[in-house]
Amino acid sequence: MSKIMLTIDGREVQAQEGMTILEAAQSVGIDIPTLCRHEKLEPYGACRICTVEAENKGWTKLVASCLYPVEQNLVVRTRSEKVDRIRKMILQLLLSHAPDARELQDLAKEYGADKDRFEKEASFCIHCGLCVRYCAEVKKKNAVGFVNRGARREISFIPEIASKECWNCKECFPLCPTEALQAAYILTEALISSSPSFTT
């Protein structure tokens, strides 16, 4: 593979052909946040808390770097005035599923987010989709997915499947930012104890 070189932050980076953006920072030490990144699963640019700014040739636009490949004198800027506004406004959002959820708080507190900025949401989920890629990708069980569309999109156990698969893995349970995960776990535990046809 071809060497490619880049400037991240004012820092000159030699990156590999066919890494990310944030492949390319996180080589050399460089971090941005992501919420919907995971090594072992393919990219997936949900969470779009990795925006950075990339110019290449005085074109200047925001790409999700978790997504976005490495170009020959590619220049990115992690944070900028434009970057953080934008990952504010986006954990503000988010903020509204799941206010409670540590790891949103955590950013929060670095990037000024009012987590009262929007109304609250019935829901924890914020739709990263770790737990239903890692599911499908790793385990490949299909155990968990997304039901409903827009707002209302939510993650569910497959019951059928989760009675026979999920008690003895939960290994997605650590990669869920929020709770959302595990009180759709509960639920799904709740319904397959008390159906006849689950537990024969």
Contents of the next structure:
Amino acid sequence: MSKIMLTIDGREVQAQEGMTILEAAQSVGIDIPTLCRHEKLEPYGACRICTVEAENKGWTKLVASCLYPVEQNLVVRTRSEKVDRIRKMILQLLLSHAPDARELQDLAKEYGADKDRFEKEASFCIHCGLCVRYCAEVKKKNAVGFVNRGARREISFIPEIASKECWNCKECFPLCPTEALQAAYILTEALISSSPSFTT
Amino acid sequence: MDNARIDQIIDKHQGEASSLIQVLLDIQSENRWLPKEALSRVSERLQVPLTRIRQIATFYKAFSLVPKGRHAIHICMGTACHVRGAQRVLDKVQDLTGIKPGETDLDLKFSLETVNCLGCCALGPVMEIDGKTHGKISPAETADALKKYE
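Show the form predicted in complex with the partner chain, please, because up to now only the form predicted alone has appeared in this conversation.
Every component of the complex follows; first up is the chain already shown.
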């Protein structure tokens, strides 16, 4: 494991090879906001709220810091006009789905995001995939997954598995950045709409 | 479709989890839809979680989780067909079959879909039934075309 030196927000940071920008930043106490990250899960890169500017050999690009591995002499800016503008836009888009999520509202305050910027389409789900990945990676039950695609993508429980596993687990509920509304709602719906033998 | 036939299809693909989409496509083309029981069987045999299979089956338009009719009608609503009266063809077909785009009739005879281009704009308006192209079709002619199918 070789040491890598990089600069984050003007500070010299020493990191191990294979670390991500986010991990390097956190090791020296620099805060980067995240929504779809969980320490027990593989990085996913779904929410893009951890976007930072990474400059190498004079080239600047925008990368998701939770996925981007550290490089020698990389110059990272976690707050810049461009980054703030992107995070603000992402928040506004997410807020049109989940206008009441406290985690989003707190971030919105910091980045000046207007929750009414886009027309509301309150599905409560921001597709962070935390519940889906937690169920698959940690619990290995695969009771919940994504269905459909694009604008119609949503999470959905498999009633046969959910009726056996979920009532005693529910560990995904507190993970939900939109406060478990969606998880609870869809679980109930799946159980009600399935045949009576599954509801017990 | 029974489990034995599904097992046959899976064996044809050496029971590899990486052949999941091929397996699903084979079941789809033979059975015209993917019943829940079939997906459970595939999940068991290929050791792929049902959530993953369902994600893939709902992602691709080639798969259907509801029964489809014996004959698939595709009506082109692309620009060229549209200006030549595709809407009237569609209306007529909806009248004749009693179903809207995306639906299947109760006898499982026809499934109706609209598409955005079939790649033969010079033949517009185009209706395709089971892969056979009916070009320059008038609303009145659709009835004759549909009658040929049982």
